[in-house]
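Next up is one chain by itself, shown in structure tokens, the form predicted on its own.
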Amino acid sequence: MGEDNTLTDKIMTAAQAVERFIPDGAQIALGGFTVTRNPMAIAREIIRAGRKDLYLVCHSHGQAMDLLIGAGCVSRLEIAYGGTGRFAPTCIRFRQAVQKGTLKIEDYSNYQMSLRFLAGAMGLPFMATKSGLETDLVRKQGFDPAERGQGKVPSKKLAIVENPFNGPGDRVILLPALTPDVALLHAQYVGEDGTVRIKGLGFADLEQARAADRVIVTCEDIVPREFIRLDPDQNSLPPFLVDAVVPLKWGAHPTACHYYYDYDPRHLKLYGDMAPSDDGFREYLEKWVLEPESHEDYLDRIGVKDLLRIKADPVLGYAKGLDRR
């Protein structure tokens, strides 16, 4: 065990990452949920990149996945619930293009999206479950019958069977399973080896690293070896998963990361103001994400007086007294 694992060939920009990982039309898991650890930092990149026709994939999301999809940059996406909390309990552009046909869907439980993408960590082609079948997700469908089998989309959304170790009338469903071209994920820390460790709620943010065929980390710190060997029951993913990553602190912002900072309620409300219109949303994409040329540049236009706000206690693990309304 004595080899000199370094990061020397995985550390790269975020504008790297995606040039040599996301191509236009890539199918994209992105880790954390609604508020909590988006991989926003890398969202941004892709619209500035110009990334166009991309298929995501996400459990439950919110403001990276809305970002993307008001950018035009999504045409199609499976998924259970977006939403960014009281500021949009469901995401604004991501509802207007469900509204106007411009975003092809296919809706699956929480749950169901969890056990998909367990079925692509396990290398296996589907897993069964019981949840949903006295629901219209088992009786309805989003996409079209005639792109079924092209490409990443399923030849069914799910298929409902007999249980062939019980008898007659014991039904089950088969989900199919889920292995994105790449996952997007954000953690605290990645140490100097690779390892990659994220503080608190993991959503499915590990079965989607392992389901898919990339996988690229953005990271608050990149920290020495003995601290990643330290506690090792708390680490989440080994180095041989990990395929590029990138430091970026602050790099989940406006979304919250975990013992770093809190979500930013007044960005969030900003967005959520400016959204619903058309010319809002381009007055916003504008100053916050094609003006900066760099995620430096984005935190400098978020000022270090809001940055320090929205600090998290290093105990709690939150800002505590953050004004959230």
Given for the second form:
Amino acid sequence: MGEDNTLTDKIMTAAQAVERFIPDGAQIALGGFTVTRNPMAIAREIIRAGRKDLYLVCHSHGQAMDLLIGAGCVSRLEIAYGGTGRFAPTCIRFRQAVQKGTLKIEDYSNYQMSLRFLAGAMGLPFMATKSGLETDLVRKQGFDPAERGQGKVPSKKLAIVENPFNGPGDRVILLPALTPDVALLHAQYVGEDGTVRIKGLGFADLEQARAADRVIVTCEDIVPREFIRLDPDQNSLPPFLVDAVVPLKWGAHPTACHYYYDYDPRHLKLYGDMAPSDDGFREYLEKWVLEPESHEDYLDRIGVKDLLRIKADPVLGYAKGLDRR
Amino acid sequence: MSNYTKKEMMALAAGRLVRNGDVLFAGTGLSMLAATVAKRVHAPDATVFFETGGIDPSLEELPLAVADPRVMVGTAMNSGLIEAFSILGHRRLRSIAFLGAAQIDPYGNINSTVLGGYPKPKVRFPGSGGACDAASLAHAVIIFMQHERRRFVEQLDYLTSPGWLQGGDSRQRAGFKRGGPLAVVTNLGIMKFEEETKRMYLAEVYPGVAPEQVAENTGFEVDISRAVVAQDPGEDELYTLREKVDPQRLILG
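Okay, that one was the form predicted on its own. Can I see the form predicted together with its partner chain too?
Next comes the full complex, this chain leading.
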């Protein structure tokens, strides 16, 4: 550790990060995508801390979102897609909450949500797209009109305008920018200087991080400053955008973390079996979220055998030949 | 009788619609199979990419989701959603998107969001994901459907992704520059769209399926008079699909 190390005051535990940066009602952008790099360990910590009324803004989300919704932490959601592929074609607790009407929801598309984060990151009030013209994404509203414009709820879902450069009849959709209170993301590496490196696909994590007021990064490894600066082309976020760094090995489990581990088919299937009934979901929460005394204790419960089963091949980045049935 | 399943036929039938050189936007499930098998059988220069940002992965193992680490390996490049959707809509590219849905109407508009009302529905599905974006921006779209009356409906419960809208030139008038559904590949056959009206008709039935069966399982009036019988899967196609593309039968079942 050099003299110029700036990480010491940013490194903290998941509990400290949640305590400091995630109050009840916070608008949160979840990193990752369906079965990959969900910030699972921090999601479990949010549940343990009993956070309420969270406002999630997501493109395509899976396990972390479903767990937070199921645990009753979320009251409002803007989303494009809730599913984890064949493990849960539609996220289980998400589906139930929407069908019961216990969750306030607004639908957009993946590109629309990504553009909204990009607008937030660029300091623009909106971004334009042609995606979605004449669809119910435009015509139907989920949020109560009376709640429009309150807090972080956009004053309108979107607006249709004529292209000002190209005469009448050429219409585009304007999408309101997103500036979440906090972005959560799980990365493979953080340098001792706070530089973040995501391996594999970035999804919209970087737009989300740049759009957010605060950024919490959980990571597999803290690496020397010299190492992370040796190949800066590979880096994702500069140190000054990061507010909290939480070292959490296997912190995305049971979702995948490229070059570290695959998604865990056995655990996702277990979740898929337990989550549909209220009792089953409660039991899942007790065993995998509330009872474990620490992240290490959680990993102990998963067990060495299953962790080794999904350990990534160092060349391919996933677990070659993993039984995914 | 046939020595192949309906799912195998669907993956191969959709794959046959791919041209060498196409840029393929693949989703989960059958579309992953169709894109992968087309590339391995007859369109080696087709490029598969994913909305998550994985461009042209080697696909040695079948991805189960578009964010599967298997879409990040052997790629030309790994990027993100903004980049992937820019490619999808790029005016130079013949981008073909594969989509699935819960409901489809006579003009190929699809619903993957809800059954019943919105926002509090009877049944909630995953939502648009990138489907609306693909249907809006891609050069063309191929849609997978189970052929059932409750899925082929006159009126969608929710229009998630635009097809030919109300038919005719309504898609153009809405402000879209290009695109629209090319075909609907079902477990009974292949539906295409009339040149002028853009209304769905039956183009091909699979061997052993009667055109009347399609009409019976379609919840709106459909022209079955022009249907021809689709070609049986070839040995090489089946071999590639079963042994190379999905040996664990993760999607084939």
